[in-house]
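To begin, one chain is listed below as structure tokens, in the form predicted on its own.
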Amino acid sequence: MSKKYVFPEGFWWGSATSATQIEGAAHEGGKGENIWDHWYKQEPDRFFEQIGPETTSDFYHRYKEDIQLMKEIGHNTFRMSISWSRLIPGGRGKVNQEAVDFYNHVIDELIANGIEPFLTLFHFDMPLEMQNEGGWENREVVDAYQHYAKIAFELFGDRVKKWFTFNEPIVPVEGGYLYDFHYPNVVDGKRATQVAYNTMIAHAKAVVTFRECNIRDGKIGIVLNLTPSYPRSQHPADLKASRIADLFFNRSFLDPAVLGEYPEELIQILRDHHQLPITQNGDKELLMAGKVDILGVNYYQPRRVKAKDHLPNMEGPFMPEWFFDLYEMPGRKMNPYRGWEIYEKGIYDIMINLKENYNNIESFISENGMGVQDEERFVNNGQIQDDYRIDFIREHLIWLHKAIEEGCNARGYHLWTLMDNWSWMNAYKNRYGFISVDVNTKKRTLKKSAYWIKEVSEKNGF
């Protein structure tokens, strides 16, 4: 006989995406330019199939149709972002009323069907503006963000209680100013340490005016990719590559964000390297007061490291590779067409460090998901079966639950994604949602996976 699974009553059963995802109208509703439809137009090669960001899924004109897909299929949460560069063109200065407009009808439309909107305010997508005067190198453009951030809470606070400063904010670090997979196509260590530290500072200026608009039954949070890391062998080298692995990628944000403080072992790799960020007065006193009240959970794979087996170039750029090599472990589970381990027991592992080192913070699963190349092979009847989607977020689901049988804090799950969605430079190669979207004519159809989360979500387990 099966086990039965069941989650604690009020689970967040739901999907995550982004404005730049699946929006399009790029170029409609008065929308300024951000940095990918710039990056497109410089660049359009480095972008798979050659396929930017202006129409996307379209969401920008299927809301409705979507929201009541969501509904269909048994979401009581959704997390979406605000475009800044729609809500603000260029940044700084004149609200967009269209653009206000838009996001209230989503949001009422959300209501209206029972869902409740989670808002993230930055999910990659700097105004260009912005970008142009250094992006999050620019203690200004951190101000220009508090300010629209304001005017987001001010706009939409009254009906949106849960909020999130930024989503995987790691990763415009790791794309834009170390590994050259976003713009500005920097690969400097210096730069890198300062974007990542400006970025907590904008978080924590948002977080306190967030607290300064008084948002009844409101809470501000975070949404963070967490890869755990697993040393090769308990040999003592193994494990200092793993600690400092999850220095660089985890508890860089991680720290900041719940704690209010970052790790000391960080700030002195980084000094010994002259890699420190340029600081002002008052900034420990203002990450204290940015902590968070909820904490989203990314999780895809796992991190698995080792000790180098060869000295870094000095004379390279300044990498978190210096310190550590990656280890691939034989016999691991793959998810092919992504090239990433799945390993569900990291979930597992992420909540129990939450619970045991970050007061056990509120925290919910914002992202999980898998990625898959031609679907279309897998249609049966019309219909894509995705059989391998659901052994994937089934098992994950178990893990998570014994998390919270264990008394970890976490509060819902949300897959990336509702249904398939531009990805950055991946555009449509990999599908990942519960619904699927023909990149042409934009027809979407659920696939099986739908109609399973859809029969989890009725019966808030399995």
Given for the second form:
Amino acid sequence: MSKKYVFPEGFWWGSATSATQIEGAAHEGGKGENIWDHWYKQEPDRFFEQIGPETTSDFYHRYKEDIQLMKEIGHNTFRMSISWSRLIPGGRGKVNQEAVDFYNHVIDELIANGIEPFLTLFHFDMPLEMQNEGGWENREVVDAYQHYAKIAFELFGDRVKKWFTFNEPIVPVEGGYLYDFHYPNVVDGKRATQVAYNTMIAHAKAVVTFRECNIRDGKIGIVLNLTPSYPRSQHPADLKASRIADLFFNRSFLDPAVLGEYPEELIQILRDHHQLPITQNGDKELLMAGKVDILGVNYYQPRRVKAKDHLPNMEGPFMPEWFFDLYEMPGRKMNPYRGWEIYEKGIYDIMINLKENYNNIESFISENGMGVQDEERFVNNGQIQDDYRIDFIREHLIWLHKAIEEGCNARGYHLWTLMDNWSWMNAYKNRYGFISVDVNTKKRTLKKSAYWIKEVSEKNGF
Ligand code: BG6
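Could I see the form predicted in complex with 6-O-phosphono-beta-D-glucopyranose next, after the form predicted on its own?
Now the full complex is given, and it begins with the chain already shown.
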């Protein structure tokens, strides 16, 4: 008989979303512009099939139906984000009552249906005015974010108990300041480190504010995309490459978020290359005060690296890749649509690392998922037969279960995502949801995986 995988009582089954990716109504309800509305207007060609964020999955108008679907497929928890530019158009100043009403309705509807809302404050969607002031490079924007966070805690903290300051804060650094896939499309290592650093200052200020608000039973956390580094071999040069990749891409946020300080080796590398950010007196103490209660882990892919084959171009922009080359392991399993390796054991390695080196902090898988193109190919009897997604989730859950059996403090599993949504530059190219969305009519249809997860959630395992 095959082994049974039963998860701890009260395990969080659900999914994750973000405001800009599902709400739509980009120019409705008093919402201000964010960088995505703006960039799409400027350069529509950079978005897959030129689809922008105006309507996305229309959650703004269909949230009731969507919450019924969540309930139907066994969700007991659901992570969404608040759109800063909807709640406070322009980023600072007057609170938009229509937005308050909207988020209140969604939160109340979730709770009435037995689904606990988890709220993220920032998921890649900087209000345009704040970006025009310099975005995270400007400490005044950091203060505006802190104020926004305070307002959100005061408005919704009576009902929302799990809060996340940022989703994948490294992504706007990578996309906006290193690799040209987010606005403002800057390529500049020093500005990137400043943005990364100020994001953590904003995080810490929000954590301090949260604790001052004394939200009963409230927990504050951050959601990080952890990409475990694996060296090509045990050669010291490969090991070093892997260690440095880990410093740049994982520990740059994980250490300050959980331990309250940056790794010394990372600081030294940045110092040696004249890339250290500008800091202020009191920042060290602030970062220490910003340690989280709970950590969301987004896991999609590992990062395999090797020692560099060639010297970097020292006249080019400073890049983490000055210290390692990416390594394509022969035989690796790929998701060809997204170009990401599938390595299920990575989820276990992350959890063991958290247990051994990060005080076994309370955590959960806040995103994991598989984006597939042209899923209509798999329609049979009106339903997408996404067995590949079921296999993907099951295999990851088996490794997560093993980690829990070995004492890791993982409390739940959220898929990216509930329903197919607008994936930034990829727009509707790859579909990730339990539920398919017709891009034109917005009609929702459950995929096979939705029925599967319902059973898993009801049995608390499989
Ligand atoms: C995560 C993000 O990086 O992965 C989501 O939190 C994103 O916002 C998801 O949509 C899938 O990645 P992508 O690039 O295919 O949309």
